[in-house]
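Take a look at this one chain, the form predicted alone, written out in structure tokens.
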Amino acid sequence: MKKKFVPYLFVAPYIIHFLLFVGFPVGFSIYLTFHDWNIISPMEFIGLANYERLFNDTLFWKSLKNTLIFLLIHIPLQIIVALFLAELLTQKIKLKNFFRASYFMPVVVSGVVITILWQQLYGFESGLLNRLLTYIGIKKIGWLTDPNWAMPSIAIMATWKNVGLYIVLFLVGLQTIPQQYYEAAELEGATHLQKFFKITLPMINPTIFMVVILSTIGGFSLFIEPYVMTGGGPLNSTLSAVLYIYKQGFFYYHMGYAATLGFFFAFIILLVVFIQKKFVEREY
């Protein structure tokens, strides 16, 4: 009788933790979007007014805005500078193994780190990017004081940060392409570009993808970047939407609306995933 209780005790660890540390606390988020509490003063229950209240928030429209603007940007560029560096990492160079270690350096290093690096190159007076435009004879740029530049050189940042890790699946998804469709194609004598778009882009679909997912995830998670560099101004231009989530909560002590706005953009986000994998099965 005693030996049936033993798988119980070896999965019991897991699942006190999981029912700890996830569903306590995702069960508590659920009952808190139907409640007002400032977590000093007693919850008080008001329905629906919570949700009532997110469909009428327009900052918070602004907020996932900005983090579609932001996805827009990242996504494609993170793809398309990941792959070309892939891609020519993959060819005989040479300190290839340099190389390979310079670019996933960035990946390892504290985000708050590079975010205030970064922050030391956009700034407009003495930043090294404006004294580089200076000096061919372009007018500096606001990188992070205009509105419209600033979650384009957040982009650009996040996209130098994480590209190491990107560039390494590419690596793994080149790999496994068949020489012998590159030889095949070549007795065919087909260029360069003929055999990266009719070979590598298709045997690798299943790689671009996966990075397509990972960077949807990581983009809608984006908070240090704004936080850190500019509080997500000027002007809201770069409130993104988990830090607006995390102002409502940490700030403004409106946890109930927190809890609220996070369920609902957690389930904007499935829901564009559930249609990027839709729309890459057709492909197949």
Contents of the next structure:
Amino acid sequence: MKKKFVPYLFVAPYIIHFLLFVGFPVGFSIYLTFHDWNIISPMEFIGLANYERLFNDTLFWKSLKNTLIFLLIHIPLQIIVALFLAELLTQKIKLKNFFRASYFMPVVVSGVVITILWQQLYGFESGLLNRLLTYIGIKKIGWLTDPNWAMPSIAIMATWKNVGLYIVLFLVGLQTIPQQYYEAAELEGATHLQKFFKITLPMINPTIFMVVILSTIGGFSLFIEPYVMTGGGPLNSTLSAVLYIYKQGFFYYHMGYAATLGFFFAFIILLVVFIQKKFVEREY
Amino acid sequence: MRKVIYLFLILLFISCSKNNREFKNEIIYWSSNNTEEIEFARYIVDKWNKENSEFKVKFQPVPEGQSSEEVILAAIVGKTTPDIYSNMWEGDVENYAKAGILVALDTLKGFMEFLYERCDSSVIEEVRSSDGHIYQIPWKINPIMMIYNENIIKSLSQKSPPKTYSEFFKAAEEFKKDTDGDGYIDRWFGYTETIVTWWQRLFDFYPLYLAATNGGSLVKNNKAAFNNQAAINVFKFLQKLYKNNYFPKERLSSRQDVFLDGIIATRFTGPWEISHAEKYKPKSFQYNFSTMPVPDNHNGPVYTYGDPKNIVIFKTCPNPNFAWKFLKYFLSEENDLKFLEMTNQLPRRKNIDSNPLFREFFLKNPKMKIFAEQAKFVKGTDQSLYLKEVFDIISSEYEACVIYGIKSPEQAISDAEKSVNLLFLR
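For comparison with the form predicted alone, kindly provide the form predicted together with the partner chain.
Everything in the complex follows now, all chains and molecules, and the chain you saw is the first one.
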């Protein structure tokens, strides 16, 4: 009897931690989805009203659409830039380590700091980017003030911030490709492009898949950038789903509704990742 | 060893148990956490504690957080609220009152007499909750007015600060300029924040609306009350400011002070601007304050938003009578004067501009006198559970109509009205 008890004792810290910090919050959130609660007043049971509201909430669907637009720009851009730079960094170039460190630097710098920095770069009148554009005779762009440009601007910035991490992943992936394949292809007279498309790309399929999944999950949690730079505007064009959930929860204290949005959003992320998994696995 | 563990567990249990006040004869008071107010609170509390032995007051600035509102909420949930809090935004009180966590002050002995002595009846009605009780003491205001660069205004053909929409447009057209010849305006007549955060509208749309309506309401009897010609005119006015490049769409808040740099000529702001301008203004820079712009056919005084912060007593207070006794002392005329001197914020008391006690201060600080005179014509907020959402809805329509011009003012105000009315159906 005593022996049977011992293993449970060893796993107990984890189980207790899990129940306290994961199990209870998740359970409580599910409970909240059926209630109206603004923290200070007593909870009111409202059945499925929060779910009903969710399906009629045009702003939530817009925030979801914005997030998907962000992902559609961010993920391909992230993969192309990271893979391109990783390829460059595998070549024999001077100051390779310096470049590797430089690309990784933004990953470890605080998101808020980077966002404020880019806010300056994106300024319409005084921003560096628009100054460069006018210098070469191109019209200024309302990077953060034009509803058509605001989300792409945020996607460009997010790509710049995260690309270092994905470069590292691709570097690891590229180093696992056996050199003999390239040597054989060279003997057959393959060009650089042929080698890239016929050998590199198929061989780093698992890395690409991992990058897609990580970027998708990271992209779905888009928050700091629109929160600091645009507040979700202009015209709600950068209102991401997480920012909307945050606003419902911590601006208006609609805790029940925010929990409902959170659950629904988590379900969508799972669905998208599941579809991606099927799609990417089938393609290569 | 076992004994040590038991002792530790007992101590842990005690420390986690309900917060028991160490001294029964002690009142805990939280003030705002800006430097001047902390100094004032410390001064008052020290004075009280020296002069009174019946009970002591323990002072603490509201703990740091993203916003004081968040901190107060956390304190309410954790049942660690202070007894007195002196920086409560008027618009928040209705929610707290409804939740039953504030003391109904009108049940305290002598409260209403005190309040009638301090405030006009319109102010008392403004702070009266929808259940008929009063949960807050009007304490201080910072009226929103138009600051203007005197040198610039004198250089324009009107020579005086614009009072009406037409005058504002005329001055703005004259002042706006493309200084570097790149085809883009880079000198504007004014500036307001374009972001949709609800409280930004307290510093542009709302004071303009109050000015145009002589202190009208946004919501009344759980219904939107702003679908009127005044609100439409305010939207039209603001829309033209952006459309004609009199105001920039770009966020200028991350730059150096654009007003003191002469990049903009006016701004809607409060008396806090005085100490800032005095500290950082360039040599020969002159500025002054004027009322908010009004429609051309406006009659009567020009109202504005007062940005009121009030005092509440939480129900967790073990002795509300002690708290009330301290507050009566705290809010005496002499202490209000001290508050004005130390913080450059106006106590919300009637006839402050003509009260002999305050005369000397205003003689020495003529710019503050302008705010004191404006204090007769300020309004706080309507007492509504959904006030923030109301402002948020207006802010979204403001963005679509005023800044981006994709909706007509009539449509935007009408859409805002519909959305606000939906809120009250919940």
